[in-house]
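Next comes just one chain, in structure tokens: the form predicted on its own.
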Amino acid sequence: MIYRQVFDVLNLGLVILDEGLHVCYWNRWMTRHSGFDCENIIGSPLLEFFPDLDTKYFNRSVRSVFKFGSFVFMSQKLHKYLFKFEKKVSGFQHMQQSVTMGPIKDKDNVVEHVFIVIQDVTEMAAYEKKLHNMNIKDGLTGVYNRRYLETRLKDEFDRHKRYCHALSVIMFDIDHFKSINDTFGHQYGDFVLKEVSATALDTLRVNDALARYGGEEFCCILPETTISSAMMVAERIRKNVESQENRFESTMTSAKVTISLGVSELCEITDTHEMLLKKADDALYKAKREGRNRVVSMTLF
């Protein structure tokens, strides 16, 4: 091919397809990070070397090229990646894509061949996760932030209210919490509500979720969850918590804390997803009223 010295030396993938998806081309930036080279793969069908492409989607897409002389444009946002390459980056296993896909025409204007151009944005893509995450996780504790939070329930809210489907609220703070500071220094204080934060992160399911509300108060949004069973998540937490040893590596503190939760249900009288955060938060305070470290529930009449 003519332009081979220069299509080899592109930072994009290049691949050159004909009817039957047999591989007519291949550049040296699909050989680095395939790992296939293109003496090997040039003349084989594509799908024996990359299996996982055989999907409607791809099969859909090329046919559309050499039958419309279109092009498709996959973004990273919406499909993630083309091919498999691995790249691990900011939580990323696979290198992130942006792929266009387009005719190459002979000179009586028919499709003969599709040329795939591949982008690898993965440093783009995480970029944007990073602040993604700055804007809805809280700093200290990798937790979601109050204003995550906030929207996240007005939506769980207002589904849930829609379809009649049970939704719970846990408020949790750490008792005494002024009494660790003041006493071990606020170093140990920040690392206590990391330890906490943490240990109820893992006594919940993939779908719930955990946000700092403010200082050390945390709240919980369980969805599909029912009161009673709700009950029974919190108090795990509590038991969790109570349970284990906040060590501190770097001054060699370690003690022990306690938390004290409160629990609300939606039901048919909640109107608004503030007046069932609130039942959960008057749940609390009448939990620590009561001696703290326990769970107490707050009904709707």
Contents of the next structure:
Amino acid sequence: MIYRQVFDVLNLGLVILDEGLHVCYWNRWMTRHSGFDCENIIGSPLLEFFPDLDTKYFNRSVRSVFKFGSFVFMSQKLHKYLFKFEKKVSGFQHMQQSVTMGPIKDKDNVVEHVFIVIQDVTEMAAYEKKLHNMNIKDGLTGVYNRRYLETRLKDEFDRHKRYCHALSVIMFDIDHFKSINDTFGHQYGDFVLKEVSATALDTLRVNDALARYGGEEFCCILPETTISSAMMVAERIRKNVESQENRFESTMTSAKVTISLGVSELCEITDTHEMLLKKADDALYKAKREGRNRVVSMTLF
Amino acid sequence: MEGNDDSTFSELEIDTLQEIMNIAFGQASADLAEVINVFIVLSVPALRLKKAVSLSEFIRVEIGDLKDFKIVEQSYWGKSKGVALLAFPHEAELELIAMFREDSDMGIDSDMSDELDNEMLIEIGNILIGACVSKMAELLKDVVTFVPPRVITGEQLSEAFVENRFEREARVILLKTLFQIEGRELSGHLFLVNSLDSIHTLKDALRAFWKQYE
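Given the form predicted on its own, state the structure of the form predicted together with its partner chain.
Below is the whole assembly, all chains and molecules, this chain first.
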């Protein structure tokens, strides 16, 4: 094929398949990243070499190109990659790919082949991920920041309105944090913030969200959780912080660290997400007033 | 065939075009059922000749309050250029995404769920638009290529949107249809806007189509 001279120097993967998904063309970029020579793969069914591709999505996409003669644009954000090629860049294990599939028609306008163009977008995806994380995470503790918390809480609130699922939040802060800072220094204070947030994070489920609300105050969003379950989670966090004393030993010093927690659940009379936070905050201050190192809930007002 | 005026369409030409769309959408919905296991009912398409400048206002009137709508927008090129707009009300958008997600095999990163919802909507829109436009092109013996679609909000459908694609005073063919997913309370609007840059080519294609039945 005369165009091979061009296709083989492209910094893109190019694959051509027939309707039985046999490989008709495999450019050098594909050989470089897959390790399969074109001499070996051409003429063979693609799925024999890449069994992972036998997914609903891939089959549907190829079928739609043959059926409609239309194009498929496969987004990296949604699918990460089509061909599983190893490439370790900033947290990614595999090459991130943006993929386009389209028809190759004969002179009678019949789709005889489908082409697949693969673009390596790993570096771009890594930058995007880094920027995204900087935008939603707290630089010191690595948990979510307040901006993310507010957006997420509003989304969860809207979801609650639509599906009537339970929604609870926990607000907590570190007892006598000012005194820890004043006594042991800000560096140790930062260390305590990191360890408390890591302890809370270890206690929460994957779908819960933990955010630094400000200073030494944190907030957990617990979707689909009633107040009684949220109280149990809060109590577990409190106990874990109180009991894991060795977690707060640093090379500098060690202090006894405890936290106070306030819990609230969204109910019919809390009609805004701000009110839900306010209730948890009121409960937190009640816990402080009642002697700290405890969990207090606010239900109906 | 009547309609020798080169700058506009005769009634017969409009009827023929409407009939072509009707057949195309019928075929598209049958093929979509096979490819995505979902039966989509496309209503009989209505055809209008409009000035580009009046498009967004026309769509606004047709749909109603655009505030709660998301629109998948995709440009295509064949013998003439066009843009497809697939508009979903918010509730339908969420149900459509949930329906396709069930049928896919992907994990979702909750940090980016909004953005991923848009990506999912783009993929769904690409399939629906691709099916309808390709079938239409096939009947008109045309070959179309598409650019990747994008999602805009109803509020972004402004005059600027039109100006970027067509001359303000240029005439366009606007085709609208209502689509509905069978067995679900889920519907949206599909608008296809085609430029009349190559009206002669379209007239020739219509003539060729008509000849099959003479």
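Residue numbers count along the first chain shown, from 1. Bear in mind the structure is a predicted one, so any value in this text is a computation, not a measurement.
Annotation note: for the two-part rigid motion between the two forms, V117 and G139 are assigned to opposite parts based on which superposition fits each C-alpha better.
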